[in-house]
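The chain below stands alone and is given as C-alpha cells, in the form predicted on its own.
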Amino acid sequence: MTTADHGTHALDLVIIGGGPAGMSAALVAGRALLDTVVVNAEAPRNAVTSASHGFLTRDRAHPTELLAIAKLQLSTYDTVSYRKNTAASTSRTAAGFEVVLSDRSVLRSKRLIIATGHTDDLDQLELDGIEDTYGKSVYPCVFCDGFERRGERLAVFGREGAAHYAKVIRLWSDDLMVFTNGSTLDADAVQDLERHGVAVHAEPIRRLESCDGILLAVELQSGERIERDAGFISDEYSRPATMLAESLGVTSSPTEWGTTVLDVDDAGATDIDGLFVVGDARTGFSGLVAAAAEGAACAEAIVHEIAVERWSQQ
C-alpha cells in the first residue's frame, strides 16, 4: 500500500471512506490487482464506543484497533494506496469521476465507491445528559452492546419504533421500561407492552442522571427519578456524513421505519454508471459485519465488470 500521486492517470477505483465497508472493498480490489485509492478522514461514527462487538475474530476490539489492523493488512497490496484525507468534492467526467481532496490533490477513476457512513446528531434526541452517557451506557444497537448489559435495569428511549425495539431488547433483560419523552405511543402498543411487564413513561424527560458516563437514573419533568443502569435508543438521530452521493445525482426512497435509504441494488450500484454506495452511507446503520460484507460484495461486482471489459478489449 503506497501513497503515490495518482492525479496524473486514471485509477481503476477510488473508495471514499475507510470503515468496514470501504476497507473490505479495498481488500478485494487489492487482491484483484486493481489500481485503487482509499480516502479516509479517520473520524468514525463509532469512535465514541469503548469496544466493537459481533465482528467474528475481532469481538471487543476498539474501532481504532480495527482500522489499524485493516491498514496494516492492506499495506501488503502494492496496487492499493491509503490516504488520510477528506474528499472535498466529486464530479462526473466523460471518463468516470473526479475527486478533489481537501489538500487540493485530484483523483480520477472510472469507478467510485462512496462508503462515508453516517454521523450522529444527538441534539435530535432532545435528551439532556445524552452526551455524557452515549457510547458508555446508552447505545443505539442492542446487538452491539446488549450482551454486556444483560440482566440489568434497561431503558428504551424513543417514539414510533420504541414498542418494537422493546420486544427485541426484552431478550436481554426482563427489567425494561420505555420512555417516550413527551410523545404518545399507540394505545394498543402501550397495552401490549404493559401486559408483558414493560412500563411506558410518556412524561417529558428532564435529564439523564449519570456518573462518569454510567446511567444512574432517568429524571422526569415532574421530578420523579427512575433508576436505570443502561439504555438503548430506538429513534433515528443520524445524518449522512457527506452528501457526495446526492451531489452526483443519486436518489433516495423512504422506508417503512420512517427513514430514507439511497436507491442502489444489492451490490451497491446506483443508476449512475460506475458509482456505488455501501455501508451506513446507504442504509444509515448497517453494523460492522453487514457493512464489511456489503463492501466486499460491491468490490467483487466491480472486479467482474472490469474483467469482462478487459477481456473484450483484447
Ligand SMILES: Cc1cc2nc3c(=O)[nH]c(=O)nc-3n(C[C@H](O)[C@H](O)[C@H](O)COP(=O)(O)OP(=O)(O)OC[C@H]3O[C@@H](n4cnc5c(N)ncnc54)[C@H](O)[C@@H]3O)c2cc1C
Second form
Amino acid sequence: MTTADHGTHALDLVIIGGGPAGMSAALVAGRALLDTVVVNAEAPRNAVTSASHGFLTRDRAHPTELLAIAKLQLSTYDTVSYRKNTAASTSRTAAGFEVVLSDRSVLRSKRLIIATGHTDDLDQLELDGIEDTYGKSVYPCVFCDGFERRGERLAVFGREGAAHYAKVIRLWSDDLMVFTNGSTLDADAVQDLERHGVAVHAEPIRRLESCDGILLAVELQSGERIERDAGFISDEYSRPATMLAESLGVTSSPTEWGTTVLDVDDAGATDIDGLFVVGDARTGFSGLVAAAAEGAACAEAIVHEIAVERWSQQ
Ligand SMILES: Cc1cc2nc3c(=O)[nH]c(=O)nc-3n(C[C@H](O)[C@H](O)[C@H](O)COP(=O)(O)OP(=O)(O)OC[C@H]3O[C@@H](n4cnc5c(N)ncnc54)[C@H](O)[C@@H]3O)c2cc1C
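Now show me the form predicted together with the named molecule; what you just gave was the form predicted on its own.
Below: every chain and molecule of the assembly, starting with the one above.
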C-alpha cells in the first residue's frame, strides 16, 4: 500500500469510504492487480460501540480494531493506496470520474465505488437522553447487540415497525415493552402484542434516564417511571453519509418503510457506467459482514468487466 500522489494519473479504481464495504472491495481489487486508491474519513458508523458483533473471526472486536487490521492487511499490497482524507466532490469526465479531496488533490479513475455508509440522525427520534445511551444500552440492531442483553428488561422504541420488531426481540427476552412516544399503533397490533404479554405505552416519553450510558428507566410525560435495562429502536432515522452518488445522477426509489434506497443492482452497479455503491450507502443498514461481502462482490464484478475490456483491446 502506497501513499503516492496520483496527480493526473488515471487509476483503475477509486473507492470512497473505508468501512468493511470499501476496504473489502480494495482487497479484492488490489489482489487482482487493479491500481486502486481508497479515500477514508475514518468515521465508521458503529464507532459509538465498544464491540462489534457477528463478524466471524472478529466477533467482539472494537470498531477501530477492525479498521486497524484492514489497514494493516491492505498495506501489504502495492496495488492499493490508502488516503486518510475526505472526498469533497465527484464529477463525471469523458474518461470516467474525478474525485476532489478536502486537501484539493484530485483523483481520476475509470471506475468509482461509493462506500461512504449512513449517518444516524438521532434528533429525528425525539427521545431526550438517546445521545447518552445510543450504542451503549439503546441500539438499532438486535442481531448486533441482542445477545449481550438476553433475558434483560427490554424496551422497543418505535412507530409502525415496533410491532414486528417486538416479535423478533422476543427471541432474546420475555420481558419486553413497546414505547411509541406519542404515536398510535394499529389497534389489532396492540391487541396482539398485549395478548403475548408485551405492554404498549403510547404516551409521549419525557426522557430516558441513564447512568454512564446504561439505561435505567423510561420516564413518560405523566411522570411515570418504568425501569428498563436496555432498548432497541425500530424506526428508520439514518440518512446517507454523503450525497456523492446522487450528485452523479444515481436515482433512488421509496421503500415500504418510508425511506429511500439507491437504484443499484446486487453487485452495486448503478445505471451510470463505471459507478458502484455498496454497503450501508446502498442498503441503509448492511451490517459488517454483509457490507464486507457486498464490497468483495462489487470488486469481483469490476474485475470481470475490466478483464473483458482489456481482452477486447488486445
Ligand atoms: C450503534 C451501532 C452498532 C452496530 N453494531 C454492529 C454490530 O455489532 N455488528 C454488525 O454487523 N453491524 C453493526 N452495525 C452496523 C454497521 O456499523 C454497518 O452496517 C457497517 O459499518 C456498514 O459498513 P460500510 O462499510 O457500508 O460503512 P461504514 O462502516 O460506516 O464506513 C463508511 C466509511 O466511509 C467514510 N466516509 C464517509 N464519507 C466520506 C467521504 N466523503 N470521504 C471519505 N470517506 C468517507 C466514513 O468515515 C467511514 O469510515 C452497527 C451500527 C450502529 C449504528
